[in-house]
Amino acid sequence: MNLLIKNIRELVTVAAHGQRFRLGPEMKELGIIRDAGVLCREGKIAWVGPMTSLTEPLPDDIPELDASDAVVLPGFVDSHTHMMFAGDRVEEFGLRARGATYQEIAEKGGGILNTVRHVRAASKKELKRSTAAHLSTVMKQGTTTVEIKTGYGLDMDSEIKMLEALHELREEEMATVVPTFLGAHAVPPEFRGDADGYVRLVCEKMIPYAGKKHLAVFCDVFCEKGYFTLPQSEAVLSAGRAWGMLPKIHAEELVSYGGAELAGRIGAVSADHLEHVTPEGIRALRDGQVVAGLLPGVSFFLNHGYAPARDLIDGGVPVAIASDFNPGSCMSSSMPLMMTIACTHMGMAPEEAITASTLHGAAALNLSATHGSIEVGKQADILIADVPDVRHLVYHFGTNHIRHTVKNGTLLEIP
């Protein structure tokens, strides 16, 4: 809980100075301090600055970590994942490699519904065990806060099973776990041809149960052609909000559909995917102060178009990057890899990608007051990286450069 990281060659604070996020050119301002130190007390950051300004005598029992050969930065915040799943979809990966599209596979009973069958058959204990293993992996890769969605149950018992498993992991794991209810991820086979009937089940049964038990922070919906319409999506998000869950939305992944405009109008915390967002949608996100959650790994893995990151940033929208780790459309949880793809395929600068993966990831979870930057009073979630400067985390891809992960001021030994 107490730790002094001293003599830091390059401290990347991503300081927000009380703002929820940083817009436009500010995304490139990383707040770098050389020959710096960070003091952690009781899990929070108590002091940040050049070593020459540390004049307060410290107790002898505070552990010290020398980082004179390292870069120190905030822990990554992965604001969009489907990390809790069972089984795999490696057969579908092979089909796509031979030319089948994601939509074609889904129409034949694959895709989301393939994973639903596995999750329904899995016990809560099995789901917790596999998710805990994924959490250990992402902590080694530098992710200290992760959002995890339901949405692979699609019936009352299975969705609640997932929510209860997430609630228990939130209490048991070192990583900060943010649970999101995504009962409206797809229409299950039992309701084929009756999406409205399934939406009623989500709104009248699932959401009230989750709300009464305080099992989810957010309510999400897959607002997309062939999944849930704009009126259905708004009904789900309104019901979630009535039960204390903040709205998030999957929007504009497959076609331009109006999900971004809906997100702006209702004040969603984030709208994610946005591969087909329109100029009107960008303005709606800007006006509604909605974080745009971009998922580079999905476009890379499915080999389809990328979200217009430059248009969003230049249009005054706060942009976050997340992994969307899931068995079907992005089987990777590496935030540094997502940053590399964002730079090579989406026109983002390395500095923007770092802000998008830390401070703005926290903003996409309504946590930027406490997470996502190295500032006094914030959670002491910190990475020590073996790179000459922070841009190498993005430039030198395919290697884990994280030497140490500090969570809540504790230097972790991750198995």
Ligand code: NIG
Contents of the next structure:
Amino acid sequence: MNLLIKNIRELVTVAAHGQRFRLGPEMKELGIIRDAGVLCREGKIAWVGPMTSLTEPLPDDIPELDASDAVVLPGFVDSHTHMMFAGDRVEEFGLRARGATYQEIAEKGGGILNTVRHVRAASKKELKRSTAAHLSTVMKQGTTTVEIKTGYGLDMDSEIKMLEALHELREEEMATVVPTFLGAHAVPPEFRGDADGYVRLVCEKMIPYAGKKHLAVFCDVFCEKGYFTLPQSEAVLSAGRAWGMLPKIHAEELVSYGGAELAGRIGAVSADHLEHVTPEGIRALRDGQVVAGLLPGVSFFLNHGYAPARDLIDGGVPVAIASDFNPGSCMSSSMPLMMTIACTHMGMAPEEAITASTLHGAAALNLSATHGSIEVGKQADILIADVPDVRHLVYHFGTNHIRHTVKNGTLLEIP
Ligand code: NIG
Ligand code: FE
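Please give the other form, namely the form predicted in complex with the named molecule, since only the form predicted alone has been shown so far.
Below is the whole assembly, all chains and molecules, this chain first.
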């Protein structure tokens, strides 16, 4: 809970000075302090600055960590995952390697519905166990806050099972877990040909249940051709809002569909994917101050084109990067890998990728007042990395450079 990290060679604060995000050219400003220190008290950051300004005498019992050969930065905030799942889709991976597309596989009953069959058959305990294992992996990779969606149950009992499992993990796990209700992820087989009927079940039964029991912070929808239309998506997000869940949306992944404009109009907290966002969509996101949640790992894994990160950043939209970790479209939870792909394939600068994975991840979860940067009063979620400077975290890919993850001021050794 209490910890002094001292003599830090390079401290990357990503300081936001009370703002939710840093737009345009400011996204590259990382608030770096050299020969710095960070004091954590009772899980929060109590002091940050150059070592020379630490004048206050500290009690002897505060543990100290020397970081004179390390880079220190905020814990990664992975603002979009489907980390709670059962089974795998390795067969589909093989089919895609031989040329089948994600949509073709979905049309034949694979894809999301494949995972739904496994999740329906799994117990809450099994879902918790596998998700806890993923959480422990991501903490070692530097992710300290993770959003996790439901959406592989698609019936009342199975969606509740996922929500309850998430609720329990939130209490039990060290990582900050943010639950999102995604009942409208796909139309389940029982409602084939009757998407409106399924949307009624989501809006009239599932959302009120989750809302009454405070089981989800966000409500999300897969707004996409072949999944949920714009009016259906709006109905789901309005019902979610009426029950206290803030709107998020999967938008413009497979085709340009108008999900970004919808997100801007209703003031969604984030609109994610955006591989096919149009210039009008970008303006709507900017005007609505909607965080664009980019998912580089999906474009890489499905090999289907990248979101226009440069146009979004230069157009004044706050851009976040997330993993979308799930068994179908991105079987990786590594935030550093996502950052590398954002730089090599989406034209982002390493510094922008850092802001997108920390402060802007927090903004995408409405948590930028408490998470995403190293500033006094925020949660002490901090990484100590073995790299010469912070850009190397992005440049030197495929290796875990995280030496320690600090969560709420508690130091975790990375084996
Ligand atoms: O964000 N696009 C919709 N949902 C997930 C994929 C889930 C899956 O294929 O299991 C996504 O990419
Ligand atoms: Fe997703």
